[in-house]
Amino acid sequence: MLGNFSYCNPTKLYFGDEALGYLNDELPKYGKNVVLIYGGGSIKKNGIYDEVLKLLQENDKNVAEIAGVMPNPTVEKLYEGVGIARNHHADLLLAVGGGSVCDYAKAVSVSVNCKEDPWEKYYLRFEEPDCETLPVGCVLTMVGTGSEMNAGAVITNHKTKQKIGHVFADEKIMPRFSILNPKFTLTLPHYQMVAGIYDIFNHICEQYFSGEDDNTSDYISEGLMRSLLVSSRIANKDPQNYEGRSNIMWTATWALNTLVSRGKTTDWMVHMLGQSVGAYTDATHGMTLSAVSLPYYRHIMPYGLKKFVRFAVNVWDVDSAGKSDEQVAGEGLAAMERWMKELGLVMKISELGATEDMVEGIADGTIIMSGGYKVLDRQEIVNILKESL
């Protein structure tokens, strides 16, 4: 491994299907006034809302709730949130959801005591705070971003039509706590399921497809996505599948918590394409990344061909005898489209909602990103979203 770098995480992880009462361990660590925020409501029909809610009774916490986070958090709501927290006078803030309730919850923390407008300061000029920031606990009900255990929180503005992320420096933004329990995802829909499933492998990706040395982490990452694919053929045929889940839930974690970035330039710009497209869709952010991916792909092939080699062969399984490296890491592109297009991920934009004429501004809010094995320019850009439309 070239590079010097540190690695720290906090978060500190309850899995199994009998995580959520290691809740009753972390809440007497916190002050009284919690503030429970989810979703759009589904937690209230399986149940979990009374299990939690049970549980921050019977240990004495006053609690306010934010409800209705949506799938892509708006500026609008994380203004709505900050006025809760800071009426509540919050001390711990406690999501139940997915990546996006969790992602919201890290924004709040960040921005209940900052001063200034908190998408100027994080999301326009990604300043680190310098206010005193709220712990964050998360009950995880959806598997994907990995927000469970990073520093990463994604807000949306839809009148600059802009989503960006922020991963913060600071690891105390961190959530203090996670609680994974594989059977709160089995109810989650089929098209989100998959989704996040994606949003797994490219994460991985994102990481993966960047530096030429001989890297530890190149290997780890590897050994999650073979995991992943078994574990995605499994719950995609049988999506009750307690063990399949429980795996895809892990991945997730391991995926995006820094671990397989340690020594890493990372490339990231399919999750920018991607967040630009939801910009103007407000669509389901896993699937904005499979429709982008094999046109970038295909078009950086040729300057990280090693390591596309790579991946064909240690991931795919692709015979490279008597084949040229162009041919099998086309190969390995193949494999890896033919797996997507089995789990049922959307491949173009188009089916997203986006149009020729959006292209433009689509392009326009792309964030360049400099880690990978080639640098885009614009044009590149609008080819890219061109061809995935």
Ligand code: NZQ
Given for the second form:
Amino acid sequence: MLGNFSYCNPTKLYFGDEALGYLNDELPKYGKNVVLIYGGGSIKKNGIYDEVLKLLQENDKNVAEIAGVMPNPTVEKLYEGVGIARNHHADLLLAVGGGSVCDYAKAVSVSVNCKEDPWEKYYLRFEEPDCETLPVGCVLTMVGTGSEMNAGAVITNHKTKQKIGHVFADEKIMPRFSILNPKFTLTLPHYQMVAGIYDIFNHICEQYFSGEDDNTSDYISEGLMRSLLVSSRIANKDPQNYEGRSNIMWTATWALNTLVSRGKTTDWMVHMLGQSVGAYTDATHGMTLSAVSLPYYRHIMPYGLKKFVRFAVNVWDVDSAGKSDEQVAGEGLAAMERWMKELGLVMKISELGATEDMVEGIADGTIIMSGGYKVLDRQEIVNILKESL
Ligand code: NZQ
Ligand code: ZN
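Return the structure block for the form predicted together with 5,6-dihydroxy-NADP (NZQ); the form predicted on its own was the one displayed.
The complete assembly is shown below, putting the previous chain first.
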């Protein structure tokens, strides 16, 4: 573990099927004015909305709402929410939903008192807030992004065809608390459940495929991946299995709460490709990742061969006896491909609405990162996208 780092994660978690009751411990810590933020209505159908509202009322809160936060929240929706939070003099933003709702709440938090245009400041210039921000709490209903315990907030601008994530440097942008009740995820459609599972897996890969040193973070990552393989197979066959779903929920949080990236550089190129595909197609985040992953990993495998061999042996139990490194690494990716198909993930960006004439634009919108095993050039990005079609 050769890197220098600091580590601090202030989000308090409440986990389990009785977790929601802990809102009674958290709500009194904040002022009276709460903005309740949620998505397109799933929480009204499954009853979570009523439960949360009751607790807010019992705690004597003055509640305003931002409803209809869409998957891949837009910059226009951000401006709307900023207006609502300002008018309500919000003391707490309570996000009830998945990564989109939670990310969105963080984006509102840093924008409410911002004097400039938040899209330009945070998403084009990547600046940090220099104004007061609002505390965010989260009741998670969709598992995958890790947004419940990180400082990331992804916003989409359809006009400019950009989907950009800002991971804020200040830990106070992370939710102050998150309620993780696995039962709340049981009403997720299968498509969303498996998209979330792949999002988790890929978050770990993005932080695992880098570096040459012996790093404890990589061993933690392998453990998380192995756990996810077991629980994803259980959940895929039996989506109502609480034990499987609870392990997936906990793995998701640890996959992207800054722990497994400590002491390392990180890759994030699958996410950069996937986000640009998302900007063109508005497709489900996890599926944009699954659709570009194999062409990407097969492309970079020669540059990080040792790590791909380790991945094959330690995560996929590939027997390495008598085989070349290339063969072992290739068998690891083949095992990963079988698992992805078993879950029913989308394996082609064309299935998400991407077409050949979009490839150049998607490549233009792909931010090139330098922490992985190979810094891609534009032509490599175009080739990977074409192979993903
Ligand atoms: O809007 P509603 O009606 O609530 O429906 C949602 C939505 O359609 C539905 N859903 C959520 N919980 C449900 C449910 N349906 C039934 N029962 C439930 N319990 O699921 C759909 C997807 O929800 P969404 O929040 O969009 O999914 P996800 O959690 O995958 O979030 C995706 C967003 O997070 C960003 C993505 O780019 C995307 O914008 N990410 C955030 C990250 C971060 N903060 O670190 C990292 C990730 O890599 C990712 O980029
Ligand atoms: Zn992701």
